[in-house]
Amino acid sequence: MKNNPFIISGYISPEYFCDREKETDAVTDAIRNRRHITMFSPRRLGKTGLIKHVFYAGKNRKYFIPVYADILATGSLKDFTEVFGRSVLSALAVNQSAIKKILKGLASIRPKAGIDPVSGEPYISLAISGEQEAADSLDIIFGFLRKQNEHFAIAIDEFQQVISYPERNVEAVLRTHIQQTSNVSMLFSGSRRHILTGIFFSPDRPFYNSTQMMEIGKIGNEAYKNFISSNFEKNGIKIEDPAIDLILSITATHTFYVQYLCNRLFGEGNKVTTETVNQMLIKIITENEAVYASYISMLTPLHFRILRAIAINGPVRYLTSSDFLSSNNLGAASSVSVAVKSLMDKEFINLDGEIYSLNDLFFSSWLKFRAG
């Protein structure tokens, strides 16, 4: 049975990773020269894959010890410390002697060792009871890191989540710990650009000018065309050039949607044509109609009309121009501006420069399809 080369979650190896050579070099250079870096891009464009790609090479070459912590599901300093602590300590728990050393060194915060049921890897977890214990635990964890001889690269994914915590001084606490820990290179990443730039560009914030900033864009068409073509062909599946062009057009070269559409097409036979691609797109959006119906139930009539107008007209530059408003029955520009801000906050709409598009490209295709 063939392994599907179009991965839609997780990271396996460089063989399954498309391009990002310049970005990989830039992040690796920052880590090796002990600079902190902040990466931002819309969701599912490949930030996490890039981090794990860099970590894969760095770990294999023993440049640094990689630590990855996704804090999207956290809602407090306590949650953060549990996720962060587990990620850091589990990265060090490579064998029984290392685990014993960690447990002994951190006895005051009662760490527990176990085996991850999915990966089979050893891990160390923390059970923290409140804000003060979380603060104390962070002191101990960063102190433990400073005592190590190794260089660490620590990625905190969806870092913008920290501003939602009820504790008021989280940014200052983290900044102080990081400043005092010279053997750590931090990688902050997230999908809410305006929040991240506020954290790192505002002069009155603790992280002001403390990291190198890096925007992750889309992979180039030519690189993705070569990646798609070679992965189909080496597995004995003929894919026509117009079919590849159609895939990249439908998905706007957005990493997740390219990977997902190609993943589905990979199992459809020994030849992929434009007709195959169109049939698969209809199949995907039909499968997700219940999801799209739930989206619509969350929207006001004006919200829905705006999303449909963007979907039908393609990426739009001037949402409040008189021509666009009148041709799409959207009403007053002031009302549309307020609605667009709400849709952006809810992550239905993405703004790239001056261009507005829908975040969910399959939902966009469904709206266009339903409009006839």
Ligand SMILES: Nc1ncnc2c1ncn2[C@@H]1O[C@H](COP(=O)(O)OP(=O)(O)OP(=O)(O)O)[C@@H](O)[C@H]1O
The other form holds:
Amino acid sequence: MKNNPFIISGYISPEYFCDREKETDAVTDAIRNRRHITMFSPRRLGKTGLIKHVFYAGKNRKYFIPVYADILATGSLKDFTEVFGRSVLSALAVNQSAIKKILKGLASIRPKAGIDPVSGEPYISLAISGEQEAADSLDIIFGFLRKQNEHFAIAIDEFQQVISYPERNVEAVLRTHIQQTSNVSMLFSGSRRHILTGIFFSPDRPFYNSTQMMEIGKIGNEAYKNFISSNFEKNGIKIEDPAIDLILSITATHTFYVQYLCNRLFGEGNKVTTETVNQMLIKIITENEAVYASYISMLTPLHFRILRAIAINGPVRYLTSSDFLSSNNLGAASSVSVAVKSLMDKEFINLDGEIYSLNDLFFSSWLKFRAG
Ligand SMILES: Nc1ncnc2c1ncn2[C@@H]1O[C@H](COP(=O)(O)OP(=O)(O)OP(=O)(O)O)[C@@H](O)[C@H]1O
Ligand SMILES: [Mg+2]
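Structure of the form predicted in complex with the named molecule, please, following the form predicted alone?
Then the entire complex follows, led off by the chain already shown.
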């Protein structure tokens, strides 16, 4: 069977990656010129993919050592230090002598070396027992970084997570370490715009104005069209131009949804027409009905009516205009505003500039489909 060229998780290689040339250059330029950078975008638009893409090319290792840490699953400074420490030290564990040097140099924080059973790559992990040990270990790891001759690009993905840690001064601690470590460019990334804005734009917070902000937008239509058509055609699957337009319109060119729809269509192996695209969309949303039912069970009737109204009307600008409220039977503007805020916190709704849309585009299609 042919490899499906439309991946729906992770990063493989540039071959599977569409465009992002300008963004790749901008991030690389920031790293090489020793600036810190913060990337933000709505969920699943391709931040992690972009980081991995910038880090992928071995050729970059001569300019910087890439370190990637995903802190989504961390809940405290202790967790952070374990994930961060493992990422930094594993990036340096390139051969036996480097591993020996790390184990010896950092003996006080008891690093442990092993081989990752999935990737086959060596890693070095830390087991930290409490808050004080976490703080001490961070000191030691940053001290170790400062002693290296190389420049490091350290990506901390899902950075907004730090505000949920119980320790009060995490931002200040990290900021101080980073400021003292001149051979490190940080790449912060996350999807919770208002949390990141709070961290980086509040004059009274440690990270105020300390990084270059970079909003990751959608991949351009032309670039995605070419990527889709060439990946189908070179694998011997015909795809009609109107079918590509329909894919990009259903998914609003949102990376994950484009990838997913194309992945499924490719999997069928048949010629792709507007009809097969529509059929596939119905198949996908029908498969997901149980998930959507569980979403709905989490919602109040007003929440549900708001989501349905956005789904039916497409991305909406004036959610609380009297026209929109009355034609969708939503009631008072004040309660809709409160409900919308709650739906944004729960990540059902995304606000892009002044435009509201649903985060899950297949859920949006399903709501529209069910409404007839
Ligand atoms: N340029 C690209 N070309 C092709 N596929 C991509 C591209 N960028 C991302 N993807 C794919 O799209 C999906 C979403 O991308 P990714 O996980 O990078 O988004 P994200 O913005 O980090 O999302 P989240 O906010 O949920 O962490 C992934 O399956 C990834 O493989
Ligand atoms: Mg991500």
